[in-house]
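Just the one chain here, the form predicted on its own, laid out as structure tokens.
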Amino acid sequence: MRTDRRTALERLFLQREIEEFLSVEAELLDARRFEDWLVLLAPDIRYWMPMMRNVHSARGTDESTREQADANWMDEGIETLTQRIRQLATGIHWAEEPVSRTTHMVSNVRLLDIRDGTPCEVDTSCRFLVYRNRQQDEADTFIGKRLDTLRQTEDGWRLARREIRLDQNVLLAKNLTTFF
């Protein structure tokens, strides 16, 4: 339910604020500052990446696996995200030794719904490109769409929900250790 009563200028400022949040988040991930990235996550975050299927156009709703009903590439909360980051910090994570170098690019940011209230939440969509390189010859490119919900707190915006939709139905990378 949309409760947005903002002026066009206020929406423009909000758009810019959200884009800045997403840019800072991308920079933290690329710099491997994962502990700082965790601070940007809401305690009740849902971080979900469905698997995509090739389906006939008449079955468009079956294009992806279902949340909390099917197997998904990722279906995590703050506990598992924190565990993954702690595992990476050990230096013995076989898929991240040597570490990957990543570049996150975020574009086409749109505000889909603004729910003013306490707290204010904003649903957004954007496109992403994540380039990952490790070793001498391992390079992966992940491209897709993200649907995020950002929640405003006293300490700034926090990511409360992220749905990551890759534009491939077969994972071409050797693993998914990357955060999107």
Contents of the next structure:
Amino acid sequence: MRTDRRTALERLFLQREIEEFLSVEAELLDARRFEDWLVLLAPDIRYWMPMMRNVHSARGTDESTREQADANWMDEGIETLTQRIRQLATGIHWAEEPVSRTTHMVSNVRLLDIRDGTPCEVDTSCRFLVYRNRQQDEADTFIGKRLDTLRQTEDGWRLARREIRLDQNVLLAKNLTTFF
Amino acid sequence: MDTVSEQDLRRLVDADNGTVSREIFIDRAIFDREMARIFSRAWLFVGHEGLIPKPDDFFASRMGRDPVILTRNRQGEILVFLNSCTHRGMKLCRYDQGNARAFTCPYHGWSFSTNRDIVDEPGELVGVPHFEAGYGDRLDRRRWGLVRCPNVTVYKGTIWANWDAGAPPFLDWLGDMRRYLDFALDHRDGRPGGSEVIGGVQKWRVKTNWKFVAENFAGDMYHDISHRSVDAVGIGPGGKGRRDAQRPRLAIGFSALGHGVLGELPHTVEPEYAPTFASDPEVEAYYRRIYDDRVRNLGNQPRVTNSVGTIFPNMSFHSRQPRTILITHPISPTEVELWRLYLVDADAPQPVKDAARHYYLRYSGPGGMTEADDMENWTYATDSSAGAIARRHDFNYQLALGHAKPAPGLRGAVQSGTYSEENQRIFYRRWTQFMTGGDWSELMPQTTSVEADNAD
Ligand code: FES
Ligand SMILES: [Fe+2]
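For comparison with the form predicted on its own, would you give the structure of this protein in the form predicted together with the partner chain?
Whole complex next, starting from this chain.
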């Protein structure tokens, strides 16, 4: 369902612009420029990561935990994301000291809904792969889907909402100290 | 070690002098013996009533290395079965949770029922493909029913199971540790029970030995220093520090039972109310009212407040802020699967539940800013103890050795100040008792098996 009047070409430009935003964002995370990453987040951001369950295929709706009702892997706003970044900067957050090496890959970017208005918001979906290497032989691969809502502001695009769906039931990593 | 003798085991732990061999955190034969001697005889936490509220609801749980099915039948009984088909071992139920009239095996189609309208014994075999043609009347359906755990107890919503038919009742196992578990499970206003699980169980893998987790929660105030980065950024509910100010906690250990807690003695004077959620007036008003209700409801009855503890062997909990249950399932000598459940007052208004959930998730679990560091510590303590040379060198548990004195108001308990490893010494003494045999008459002292309420 589209509410915008963009031509196919305008839509293509928009798609390209958003892909660029997501690539830059991934680059900032891998370069540990977390303060710069924070700037890309809207002040009212909702950043959450449900858990997946093994349920009978006929009970598909029970497959993931519910937003604002159940326990999740993460459920954050701008304040706690900022605190996490401050914690990383203390130099004594042992789970990330020495730091892990990460590579964030984003693909299959699609624009789902474009809501023209002030401001304009775009719902997107993509796939992600995050590789984390820690110390000598610790390697975690997080793969899944993301549903992002981007908002256009005078200063450029901002991330207003992110839902991270990880393709794991039992989390196979010891902790979640990176961002997705 | 290929096999391990009782003599070996006694050499590994010297609780009186505060040393423990690294072998017990690494060795496969010791691990196998733990499964056989501890996890098949101890009371183990298997779930919460909130996970199986309706008839035929089930939840896939674990007891040590054994997968089990926790279910409620149509008659309302709560039952625990080994999650392995009696025919050829297939994992019968591969869902985490759900609702099923019968459990049907995907391999050859045997099916089992818990409904007493259909079967005499819950778990009995009710359906066998080719029954007449293939087995005639030679297959004894009762003999081949699901393996059922003989002891299951519900305590204030928590469900516990024990494979040993001769085991003591759960409350005897718990002893006066019950007060501390109560503080996690009771309503904040002092009413018994009254907490619920916030939907969803976090499950994650950590490459560590299960005892690192258990002994940490049994009362390791000493390691708080590793959480300084969290203290610095102020994730506490009041917006400062890691949590709100607490009175100093004491290491309280239940010498004969192996449980340990960091908490207060069962005093009757509550500390003054301290604003906890100052940023949210509705949440703040709730906690203030609940505080007054608690003081009024409990009056002069002994009561405890802040605590974090381990019930031997692998059930740990936080009971104040956050308020959680942590089960450490052993997977191998060097791997665990942690399960975290979050608790909140069942009848609290939604904003209070939301504030609690947000706080818990940023504190605990793999995404928790505090616990992420614990995982790092436990992982590398395990890994760097595995080498041939490392294994020759014991761990040190001598902090506050000789400082234990009786804990007033608690039977069979000692307290040893705030910074102490007495609870760890107690844990490993208990561990040795289980590992080196001994029947229940040896393992369960009479002094702690009296109804807890008569103690005061
Ligand atoms: S293993 Fe279950 S029916 Fe054969
Ligand atoms: Fe800790």
